[in-house]
Amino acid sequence: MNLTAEAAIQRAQVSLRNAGVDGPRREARLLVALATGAERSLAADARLTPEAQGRLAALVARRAAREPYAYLAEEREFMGLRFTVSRAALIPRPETESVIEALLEDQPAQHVLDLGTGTGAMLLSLLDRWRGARGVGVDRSPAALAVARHNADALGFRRRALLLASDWGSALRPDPAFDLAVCNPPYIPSDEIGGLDPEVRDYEPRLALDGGSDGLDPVRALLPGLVRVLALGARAVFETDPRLWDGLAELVSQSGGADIACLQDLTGRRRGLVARFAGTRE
């Protein structure tokens, strides 16, 4: 029997609610659309083909196991662009969009460095808005870099974005070339990861989550190398947990950062930190 769209949504909704998924009806509608390939919501009495019903059953099972919807759809919109996503990289988030939007209110950069680029969302979104800019994205995960390179190609930025395998900036020459560095480092304290939502804890890469004992170990590791590649007066921008903002500000200040300012997210929390660095003339 071919289910109607409404019946399929109701069945999926029950399964998702029982699994503890937030907003189960909305998620059920998304999964029906994904299973049928519909660009918009189906009419309630539209009937699903047996093939679509099979695809829907598989998708509902995965979502009920708390796999994030973005990984099921294999894409996520960020700053108006569609990014391919996979379990190799962190899913781009609205909180990060707030950081990018704040940057766009300032003077455009010419040479952008993205440390821990993941899907490439931060770097490629900035290049999209700053048409004269070029950038370098680094990541230690070859699988994440493969995703970033795919996105750079698909969005038409491959000639303006160099993507490198590197443990933070270790593969970069100590050349003060960048007037902006952006970074969304892992910042969840190690002992808090077990308490995260299953969608994050069980599916997103721990390498992109684990910030060490206090959430700031990655920043401690990257700051010495970062300072060596920043031009005079360059900005560096970090996303962080609002609880860690003061500690992050102290680390940045100790590394020569000045004019430290806060970037707020949509809820008014201290989501980002921006600082200027004296750079080097060498």
Ligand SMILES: C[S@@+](CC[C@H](N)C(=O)[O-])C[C@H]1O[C@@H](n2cnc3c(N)ncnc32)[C@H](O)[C@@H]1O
Given for the second form:
Amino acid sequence: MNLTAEAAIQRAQVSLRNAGVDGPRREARLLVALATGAERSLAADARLTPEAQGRLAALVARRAAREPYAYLAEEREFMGLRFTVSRAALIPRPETESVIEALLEDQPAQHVLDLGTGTGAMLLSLLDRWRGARGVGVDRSPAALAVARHNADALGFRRRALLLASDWGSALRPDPAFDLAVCNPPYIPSDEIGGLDPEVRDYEPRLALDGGSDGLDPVRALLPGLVRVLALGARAVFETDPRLWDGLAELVSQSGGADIACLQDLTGRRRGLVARFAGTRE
Ligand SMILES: C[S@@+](CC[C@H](N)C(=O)[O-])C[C@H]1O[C@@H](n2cnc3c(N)ncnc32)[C@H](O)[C@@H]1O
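If the one shown is the form predicted alone, what is the structure of the form predicted together with the named molecule?
Shown next: the complete complex, the earlier chain at its head.
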């Protein structure tokens, strides 16, 4: 006899709880919806087809091995847009949405640079809101760039977004200069990666996480190239770990950043830093 939706949820819930997954009932419901293709939750007594039961078993096994739900669903919503995600790129986070939300309160930029673009979430969501803007996203990971290019195409930004393989700003020419740079660099100190949740530690790309000895090595590496491509008076915005904010501010200031200010996340923590740069050109 085929399982009812409620029985399938309960079974999945037990497996997920035993595997240490947070919120196992909620996750079980999501997996049943994914396996059955249901947009909304099924009636408790609806019966799963044998095919859906097979898909559910495979999904539960992957989630019980602590693979993040977003990699199973192959998508994640960010700023109201649906991004394709894969293990090649970091799953866009709500903390990053709060940085973007804070930026949107300010004047629109014309030419946006996204350093370490991953899925393209920051760049493409800004282009979505600022219809007159165009931008460049760079990433050192060709696999992440393929995801970003897919998202740029799927969301209709291919003509306004250029996605380039580059070690931070090294492949960029200073002309035309950018009036806004956004960057969510890897910022987990290397020796803290082992203590992260398995969903992050075992599945998200190390290149997207590893911030070196103190979490700020990527920022040290990228600042000289960034300053070179900024327009006069351009803004640069960084996401960070609130614990690293003071150190980040010092590095930014040493590179010529002024008017340094804090962007808070939804819990009031210092999640973003914005600075203005003198730049080299109009
Ligand atoms: C924390 S993830 C941010 C991804 C995306 N911007 C977001 O907010 O969801 C950092 C990104 O920086 C990229 N990255 C790491 N080192 C890099 C480098 N040297 N040059 C360019 N990109 C790099 C990683 O591949 C990753 O996509």
